[in-house]
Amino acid sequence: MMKQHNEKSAAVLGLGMMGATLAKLLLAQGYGVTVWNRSADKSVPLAEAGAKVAATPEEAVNSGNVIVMCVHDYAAANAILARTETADWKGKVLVQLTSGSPAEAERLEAWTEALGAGYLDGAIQAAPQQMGREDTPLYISGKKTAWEAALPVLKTFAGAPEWLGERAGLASSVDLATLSGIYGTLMGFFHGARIMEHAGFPVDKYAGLLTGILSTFGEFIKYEGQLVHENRFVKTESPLSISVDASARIQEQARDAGINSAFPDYLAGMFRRAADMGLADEELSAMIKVLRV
């Protein structure tokens, strides 16, 4: 079971640009501050805003109530905490916001209960500049337990953090199912920019026209995805049929034009297997099924 904790304590290991951000909002909350970053020199601007620079994370982690680690990947943090075994981590909340895969968070979050401590799994999706406001994106995962006792720190971070679930690998699907979306938007964006270039076109003014797309678009993927949540494909808005067609022309275009065709054939090639497996006639959300096979 997790401690409330009276004493406003906090450790933080991993003093990156996001990390160092992320101490200095709980120092601005009155919170006891202790600190640990492999290179010591990262520790001196916060040392001289009041924070405690640990020697050894093992240090750290007896400091704090909470222990917020963010750091390059879950090999590196993971070197760390293998520092810590010795540590008095009974009671206490480790917060893990380094990014990684759902099965190293919970390969992590069992390895941090047999010490006696509580789990959370983040996902920050903001720049460290963005930190600490109402709108911050934090998503998270773990026991509720460990979530109510950690809440206080989570607010600093995020003025309305979200609590996905108890299963801690939750907040890093999240993670990478946005940047699939993400990704996957910014290189259809790429792709079109040197379709205008090959056009004449001025990209800064072709980018302008995409935003204003895309500011109304998100209406139209909320009404797919709540369709792929229902399992219901009957077209209503997108007949899949439309995109077939339409993921051919771009395919056809960039091979006309001698661009790179490695973004189109790939979405080509995906709406043909849809066409092929019978999708054609049903709504665009039907891709799911490709997806799924």
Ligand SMILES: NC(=O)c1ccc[n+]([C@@H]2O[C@H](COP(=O)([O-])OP(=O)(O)OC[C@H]3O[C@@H](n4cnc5c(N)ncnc54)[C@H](OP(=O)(O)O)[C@@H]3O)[C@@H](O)[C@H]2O)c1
The other form holds:
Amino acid sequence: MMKQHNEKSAAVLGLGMMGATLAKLLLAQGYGVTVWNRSADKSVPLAEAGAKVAATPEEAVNSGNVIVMCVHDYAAANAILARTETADWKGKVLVQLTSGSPAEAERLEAWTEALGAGYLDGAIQAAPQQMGREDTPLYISGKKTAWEAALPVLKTFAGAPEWLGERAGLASSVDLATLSGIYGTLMGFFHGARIMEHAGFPVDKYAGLLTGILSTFGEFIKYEGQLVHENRFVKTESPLSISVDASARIQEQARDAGINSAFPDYLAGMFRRAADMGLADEELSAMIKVLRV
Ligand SMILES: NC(=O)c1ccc[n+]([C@@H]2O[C@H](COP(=O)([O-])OP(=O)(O)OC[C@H]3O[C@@H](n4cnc5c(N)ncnc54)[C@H](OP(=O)(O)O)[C@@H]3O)[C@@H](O)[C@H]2O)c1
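For the form predicted in complex with the ligand instead of the form predicted on its own, what are the coordinates?
Time for the whole complex; same chain goes first.
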């Protein structure tokens, strides 16, 4: 059972670019904020803005009802938390906003719950200067009781945080999956930049052209995602054969032009595998079958 907190108090462990931003947002919403950071100098601007500075992580945990953690990685987070095992954790909620893996989140949930506290794991999908807005994307997973207890704090970070469900690792899964989508697009963008450099066309103009198609591309991703979700592979919009041919053309051009072909080699190889599996005449969504084996 989480404590019902009338007092608006929170602690922030980790005052890097993101943690310091979170602490400032809480202060702006009238929270009593206690901060701790490994390097003490980063606490100074927060103290000037009204935060209490804890001498140890334990003191910070004892001072807040919701404990927000945002450091480099789980190894750092776990080392800090190991110093709080004798703190008064009962009925509090740890909001872990450090990026990590689903397994790390689940292990930390078990540790936190053993101390009588609730645990939430979060994926921040925005830069520090984009925090605190109505449209800031913030995904949270963990027990519903912990979510309800920490919601006012989470709403200072993002106008409409989204609860994904009770399994603590879900937020990290979303983080990894969206990063996968973004890095795939980014690598494609960089390869495209090399094509345009070779063609003598300004890369900034190409970036503008690519950006211009992102909203219609977004609609297409949603459509294909729906088909994958429903296991529908009969061609309706884009037969896989188009992508088999297009990726082979990108690969061939890279080789002809003498530009690095690592990205198209991978891409064309994956689509060739789909064709070898007899999927060329199915909808693009059938690509998931290559990855399911
Ligand atoms: N910045 C972003 O755009 C962004 C966006 C989404 C998610 N995130 C996630 O937010 C987390 C923090 O990111 P950030 O941008 O704030 O990073 P950052 O500015 O590099 O700050 C890193 C923080 O981690 C602390 N730290 C690192 N190693 C430590 C250790 N061994 N023991 C104790 N403290 C340690 C640092 O303490 P010191 O000050 O003492 O070095 C600092 O407080 C990361 O997991 C990141 O993936 C960041």
